[in-house]
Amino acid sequence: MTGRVVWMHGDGLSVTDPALHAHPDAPAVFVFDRPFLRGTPVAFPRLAFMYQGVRDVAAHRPGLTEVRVGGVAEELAAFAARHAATELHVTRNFTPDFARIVDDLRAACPEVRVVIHEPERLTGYAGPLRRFFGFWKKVEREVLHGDAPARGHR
């Protein structure tokens, strides 16, 4: 039994995910949501870039690593019970989806203590974003090498 296990998403498909970085040895799982895949046509390819990115990240850590398909906060639910776990950890993310997830989670498992990590920031970049290739020309040097960020836009 470990107590942990690790939630990653789409958002999180790195050996850095804060959630992950804190706990390598704990089993993770991923979710493809199919009631989301149901609902909403997602090409082929980016399935596949999802898969792949899972590959890549459990053949980079030492604890066990799952992909699921259904209900995510169902599925969640069963891994977190099926490893006896008290705690899910999982890196914040944006989608209005997260929340719901959270707390159908949270309702579904009140045992389980879910610990939200906060993601890593890739820029401090604050400006207007309109096109990617402006946007780059202003981070790129503060993304890849660590430089201070641009100025102006703070």
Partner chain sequence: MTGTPLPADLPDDRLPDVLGKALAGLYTGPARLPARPGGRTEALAALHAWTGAGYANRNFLHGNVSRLSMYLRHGMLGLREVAAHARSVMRGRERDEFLRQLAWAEFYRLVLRQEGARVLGNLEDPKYPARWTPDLPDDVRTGATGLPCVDAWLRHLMRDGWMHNHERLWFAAYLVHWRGVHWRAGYALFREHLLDGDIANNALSWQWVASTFSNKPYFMNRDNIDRYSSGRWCGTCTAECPFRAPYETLEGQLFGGRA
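May I ask for the structure of the form predicted in complex with the partner chain now, the form predicted alone having been displayed?
Only a single chain is listed, so you will not see partners or other molecules.
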């Protein structure tokens, strides 16, 4: 049997988050990032808003949902170990911190496979970007009518 855990971060505080949705029974954890918050001013209501998001997730999934305060990669490694997990599932976000944390985690516990789920997107656009106007011309039909992505997007 493969033990799985889910890492929930600030971009996916909902049971519909792809990683959470794929593994409703797996233990999930959200970490308030202590080193980040030490160095970056964030007003309390924002943190409370996120907490309310996690609380709502916890109330609506069968699996255990934990909240912790600490260094994210260390907390994830310890969480995976406590649950004897060999896989950690998470939904990608595009922030520079995400990639760094995943690298740190892979370095700290090579025995845990990090499985990255893709986030939901509004469009299928995959080309280069420069100005909104050019982007809009390419995605307009898709966004306005909910059509399948235009050909030649990729």
